[in-house]
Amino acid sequence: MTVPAAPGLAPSPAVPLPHGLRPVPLSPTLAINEALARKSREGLPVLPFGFGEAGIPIHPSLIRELAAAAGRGAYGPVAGSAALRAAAAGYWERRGLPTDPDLVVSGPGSKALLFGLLTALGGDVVVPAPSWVTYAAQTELTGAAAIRVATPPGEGGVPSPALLADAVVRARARGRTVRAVVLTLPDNPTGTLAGEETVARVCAVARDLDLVIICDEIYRDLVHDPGRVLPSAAAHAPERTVVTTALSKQHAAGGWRIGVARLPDGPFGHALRASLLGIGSEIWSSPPAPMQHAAAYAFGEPDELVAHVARGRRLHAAVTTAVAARFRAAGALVREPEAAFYLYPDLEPLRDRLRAEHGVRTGADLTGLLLERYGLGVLPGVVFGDAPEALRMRVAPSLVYGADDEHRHAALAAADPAALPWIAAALDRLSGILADVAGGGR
């Protein structure tokens, strides 16, 4: 595996593994969360901006539905229940993507579905640079290679169309089998959303090169401007696009582990379904029945859940925008967040000062300094496929919405969440850390 170690975590000693065991590092997004938890247990103050947790309470109606199905313990269909698949099909239908419920497959989280899809497809996979750590890591776990292609300026989540074509042609000329390209709309780690024209061009290149498109739309309902239309690849290349989503982001049910995939209609989609179900049958057998029941309710989008998602979207927009302003005030370059609960500031303007005062030469140097000296947990761009020397980092402030559900509900209801005392204190602490780092502690 080529995924770098998480910042601030000492690498494991290079010792031989018994029986030829394969060393696989912990995912950086999970590793930083564990590092912060360890520091907190030691009594050290932390600022948890590293983990991609939605940070809002699960709506009581979802908890009610899960409780109502708690006694369901039997195995079900590998693809998921008919009720869940129909509800997911309706969810996509309402977003302009007519969907056959028979071409919906559920699994224990979209992460598991992604691994199943990559295994079924085989071959190398193009991933945007930067992009969520799991795309490249899972590709390598299947024995293939992740081909990183830079994103267009300001349009995270999709590879540059021209660079995509060049990378695939070059890889195939070297004898590589390239089968797929991954898109994230909206994007993790940058919190941006690619434009319609760029997505259309990427889809045209994928068609010309016969690439399957895996479009991760897990943040679809968290675009900060609710009037902005998401440019789904499935609308531009329906015959070759797989769309995935889950409950973990808009409904904050990451620990419930339930996701769905929408496969393309036609012979290819049906063949892919058969392969994915075969893989699922050997790995997860069937998604957890109680979770499926709750997910069917969620994808049905009753009014109370639609309103809850809207409140969460407003909260994410308010806090990420406030955090972006604090980074900007410290001299960083940062685009205004457009979706989800991420931003991707660049401290390049401070490079000379950071090197002179702190010996910082790489992004990992910087985030290691922030973690060890200040308890600020963020992830360097290198773990997302960015250049090692880049002083960019992913910042996810959603865990400062509150330490308990009372505070989180207050954050959801607030007209100005950033003014709440506990969120304002986190923002002020961030500003203090950035000022100290930028000023060399003077």
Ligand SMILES: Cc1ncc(COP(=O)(O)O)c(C=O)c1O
Given for the second form:
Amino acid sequence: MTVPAAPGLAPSPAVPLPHGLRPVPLSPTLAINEALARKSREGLPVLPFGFGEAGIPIHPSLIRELAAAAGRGAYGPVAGSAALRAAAAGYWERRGLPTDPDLVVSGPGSKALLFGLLTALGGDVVVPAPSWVTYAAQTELTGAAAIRVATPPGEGGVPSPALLADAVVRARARGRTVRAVVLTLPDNPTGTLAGEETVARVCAVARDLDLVIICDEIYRDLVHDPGRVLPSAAAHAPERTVVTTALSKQHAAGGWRIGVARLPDGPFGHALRASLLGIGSEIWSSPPAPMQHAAAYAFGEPDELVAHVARGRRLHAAVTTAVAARFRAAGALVREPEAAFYLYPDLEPLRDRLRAEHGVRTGADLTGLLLERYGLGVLPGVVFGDAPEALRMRVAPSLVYGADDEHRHAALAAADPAALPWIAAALDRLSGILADVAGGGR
Ligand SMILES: Cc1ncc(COP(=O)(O)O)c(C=O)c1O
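Just the form predicted on its own so far, so send over the form predicted in complex with the named molecule.
The next block holds the full complex; its first chain is the one shown before.
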């Protein structure tokens, strides 16, 4: 299935491309960012709630470590340095997952590792609906199909266990080879965290159906309640679970492009490692050497970085909670945010009015209207695999923490970040847009 481009984003080409090129649209999260940047350059006011960027400054000690390693120009091992793999193993160990450093593979971002894993597995993949845009897009790039399975209410990032079994049995009956299921704990796009029991049931189904579990834990350290225990697929199904993470979100270093995967112990894990390294060796050769040094430092979790991540977590919690309140006040349905910097409000209660006043019938109609008329960049649920008519959208408010590092540091330090003038102004603007849209544009 091809994900349609939302209005305001680059449309898929209608005419055949030269030389039979495959049309591969820009990933919607990156496309919305570029659409907003264009509007901004044209001098139009924008409210950038579309891109999954953490929006906090990188901690100076991490920058210092990166700078110290800038002279490292050699390629190095495909799997990453021993120091990085040992540090990542320690990171997982402290989270209750004993890890053999030899089963850690690093790559230029967890996105690249996910693509390597999906290529190595080489079959159809079950992805939650909704889920991060890239899982389905990457699966299709490997020539396989993404099978979308709805999540239980309030538990984003995991397919409903009963629907999972049914979908896989039916796909196999049609002759499809289904190899894996992806979980996102906690979840992008909904900002929620599935419960232990659901994860345990998904793992049991995966074992019964012999599916590999790819558990994307890139937001693990951004669960708003730090006391909450993350349900662990790797604990429930250790023989078949791959865990991925990176520095992109908790350390706001997405542009550094460094990630790690923890492969399962045992013969399958070792075979998967060999395939993944083969793929990595043909695409990226080795992860960027200076980044590996910085990542080893980060995964070692020195006190100053732990404190920085905690401040980021509090900031995300405060602002997403404030944004949720603004949506609720405008009549939307929205769950209390639990993790990361995302919300997934549903404007279904406003459907009649949106249709009568603005001709809105689908989620993409709605987000197109918000972008074109108000400069509000959000992504419609359809790009995450939600039903096209659903009036749900992903809202990522982290880019309003500040236009520069001085403001972002102030946001991190604030007792009540939502009251800072620039964040309060963005929230008020959001309320104004929602009131205008819900009130028929008067
Ligand atoms: C669920 C999820 N996984 C992975 C990534 C990308 O990770 P990386 O920067 O490590 O490639 C993102 C970024 O948006 C994400 O939301």
